[in-house]
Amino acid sequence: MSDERRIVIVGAGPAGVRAAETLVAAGVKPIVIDENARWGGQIYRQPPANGGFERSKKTLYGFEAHKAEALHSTMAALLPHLDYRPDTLAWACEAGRLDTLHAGRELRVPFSHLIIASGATDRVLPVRGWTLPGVYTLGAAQVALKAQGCAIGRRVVLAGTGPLLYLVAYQYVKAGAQVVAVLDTSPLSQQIAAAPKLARLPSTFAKGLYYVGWLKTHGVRIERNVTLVGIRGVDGVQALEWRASREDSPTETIACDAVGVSFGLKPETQLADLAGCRFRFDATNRCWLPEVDPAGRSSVRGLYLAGDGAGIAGADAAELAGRRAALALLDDLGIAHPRGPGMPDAASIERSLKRIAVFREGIEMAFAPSAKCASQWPDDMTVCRCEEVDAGTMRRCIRDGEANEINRLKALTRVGMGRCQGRMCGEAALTLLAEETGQSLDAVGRLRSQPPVKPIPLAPEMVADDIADIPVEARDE
């Protein structure tokens, strides 16, 4: 690849191998960098080659594992054609270059265009005793289903709120792992409302209601609109306490020794705001967004946005904002389009897209986190885990009138500055500013990104810029 047109590739999930796959049609050899070991993102993660235990596509991904196979099979295939690289964390991004770390070393890639399919994580909302081992978000207990092979306890409980939590629940208990209950912080009235938007998609919405069908006929407690009161332990989880949250509603306990949580996901957006993009506040997504056009142009020259890391949509939407991103590079190159099979065209891609909007919509409709669940917390509640931050302390902070903005506010209590820089603990941060100062989340501001995204060592072994030059057997020599 010339120095002129570099292009790269960070994600290798649904968003980035189809915007590999239209590149490489088009003849363009791009450079895809994957945080993960193989290919495929969270949704459609596989387990190590070396792994030591076997589980089928089916068993893996149930519905979708055709379309996981078409993506596994899709980047296999490419793979002779683009420049793969597997376990590196893009952990920076200035102009023009991307900081990356792989096996210990920081590797320093050069690009011309730059296409971002960062995916998302999910969004953590804090509860008591939410720090006790035994306690995950939704997102790593498919990490240990799919890449491990295990569950994350005898006795599980799902809680919080978002579809994630009904499929989480529907894969544990197919894998064989007890889930005593799922707990959905959202009332059903909330997702009855949100139901012609979510039929705009119908197969989808269908395979949501037999999730939640599938599981109680499988003996799983399901129950909404509840508070989480807390988890209870010493050494680890012990129990859930919960309530239904009707005013004077007693207080329940159900014995686990696990707990997943999660309220919805948000968008990883940090490498787009290192790499200077402007960004928006989106009321759907309720969190701050790059801006991008239809076809996923950011406000920077040359950088593209595709997936969940532009806003939530779901891996469907996910592969064809990957080509259409793909499609925009290529017009900006003055390259022709590929054709043939499986190629869509841009305003096609673009009509679908806006039909998955209007149930993305619904989702985040029926699954709204509680506008006022800050309140609930104890000022002994930990709120930012790398830096031991309390609700009360944040709390003293705001009351003092010492900060009415997430950026003021990081600086006098350090929230948000530790080893997650933010990617855990700022959601909660922002809620709980919001609620005390009586403003709307956009009002409040936007937690800036600093590097490194993730943590990385303090003396990673510096390489030289033109690494990217180096063929990929001969790097590690």
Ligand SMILES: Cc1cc2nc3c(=O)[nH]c(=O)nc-3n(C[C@H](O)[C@H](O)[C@H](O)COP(=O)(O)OP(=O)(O)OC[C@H]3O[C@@H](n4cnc5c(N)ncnc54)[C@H](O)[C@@H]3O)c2cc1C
Given for the second form:
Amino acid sequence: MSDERRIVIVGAGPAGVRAAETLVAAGVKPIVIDENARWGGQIYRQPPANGGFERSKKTLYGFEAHKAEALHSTMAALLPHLDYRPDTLAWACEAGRLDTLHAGRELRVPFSHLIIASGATDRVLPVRGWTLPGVYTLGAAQVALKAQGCAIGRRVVLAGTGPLLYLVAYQYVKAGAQVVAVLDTSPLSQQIAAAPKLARLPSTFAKGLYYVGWLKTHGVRIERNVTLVGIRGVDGVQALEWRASREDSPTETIACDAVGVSFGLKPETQLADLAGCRFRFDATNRCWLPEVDPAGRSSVRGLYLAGDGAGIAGADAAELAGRRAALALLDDLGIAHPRGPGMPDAASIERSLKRIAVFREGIEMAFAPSAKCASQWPDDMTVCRCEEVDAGTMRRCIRDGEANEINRLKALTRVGMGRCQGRMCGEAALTLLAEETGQSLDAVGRLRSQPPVKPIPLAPEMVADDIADIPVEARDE
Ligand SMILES: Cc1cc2nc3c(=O)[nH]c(=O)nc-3n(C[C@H](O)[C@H](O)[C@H](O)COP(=O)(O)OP(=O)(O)OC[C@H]3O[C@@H](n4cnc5c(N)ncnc54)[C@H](O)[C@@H]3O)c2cc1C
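So that was the form predicted alone. Now I'd like the form predicted in complex with the ligand, please.
And the full complex, kicking off with our chain again.
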């Protein structure tokens, strides 16, 4: 590799690891940055090295244990051939430079080529009482189990929508936790209508059906087409209220001490935004995504996207997309593609990705959140936790005609301006604005990302440049 090239991958999940593997096989040594302490990403998240508990891969990853094992061992074998930086957050990105934070120390990392494989996070929509202690996202409920070896409570309700709802319930019950109910806001008819698309990946579809059947035979109550009325409690969760979505349905209360709730996943696109990538509205993902070609090249030269961070498609697609982006990067550097077992060619990767995309459309169709949920949010319900902005404040601002675009609403109410930078409340603010103004989600605009993409200390220990070892031309690229 010539000295001017400095190739960085953000993310050591399925996409990042397969991108790194492909580059290393071609003789390129990338830097791999990940905020997690261990590689694997979300689905194949590993428990801490000295976590004080042991769970086998089969217990942790179920049907996907062999894939987890394959990814973990691939990365372990790659370690001598790359510069792996765990526990390192990339908190800002601009042309040719990432700002990172590791152990309280800041380090600027220049790059000539960057693959962003930053994955996804839960799509959060508020429910009355969602800020009470004991309320988690479904993803967080799963992280607690995988990384800390514990459940979020003793009597758990899992609610919202998306395939994680049933998967997390299955994993919880398997681990010995008590899941008193799974409350899915999507109607069964919506899920049946999506079946032809879901059948494009029969074994994945079958696993989903298996989880539902298994939960039922193990006495877990499953309700579909529900409206979540609210989570009740004083210092913590005590109950969840819900009703069937028909207007005149009575409200039912389920006693519980923890709730996991979210409405699918949304891509983590902030770094791509800060780097200046062009975005487009994606109807399947119901959000703005960085524009990419089928190989993962973004609109910024030398910047590639792979995996869920470019659009939710699942772990198998993430592995393929990571490989594909690395091949594109090699093409752009004029380096021959690696050949051999386990190294699929670009055309076959793209064919597989297309097939998975149809399945993904089916998932989004089956578990689409209700289009009119914001109209049910009471005025005094907090929408933005960080800045304590409630639905009423936002509605007044919109109804006074002061804001019909999301960044204007942000400027006037401070929604999305706090620690989470809209990662948690952005979706809710967009949904409320779209409903109030009668516009579509794409018409109300896109929340502009601002650094830091995640909270960092105000006074990092030291600011350093990681550029001593690269020539000036590369720094200026
Ligand atoms: C909480 C959660 C749980 C999930 N559980 C499952 C599951 O059980 N089964 C399933 O099929 N799918 C699950 N999914 C979806 C699945 O994780 C993805 O489809 C798949 O992992 C995508 O792989 P990826 O490499 O694109 O991203 P990920 O696996 O998400 O990996 C992204 C990596 O990037 C790192 N990263 C992100 N931003 C930064 C940054 N700014 N700086 C440094 N590092 C960064 C993260 O730490 C992470 O390790 C889950 C998703 C989430 C969000």
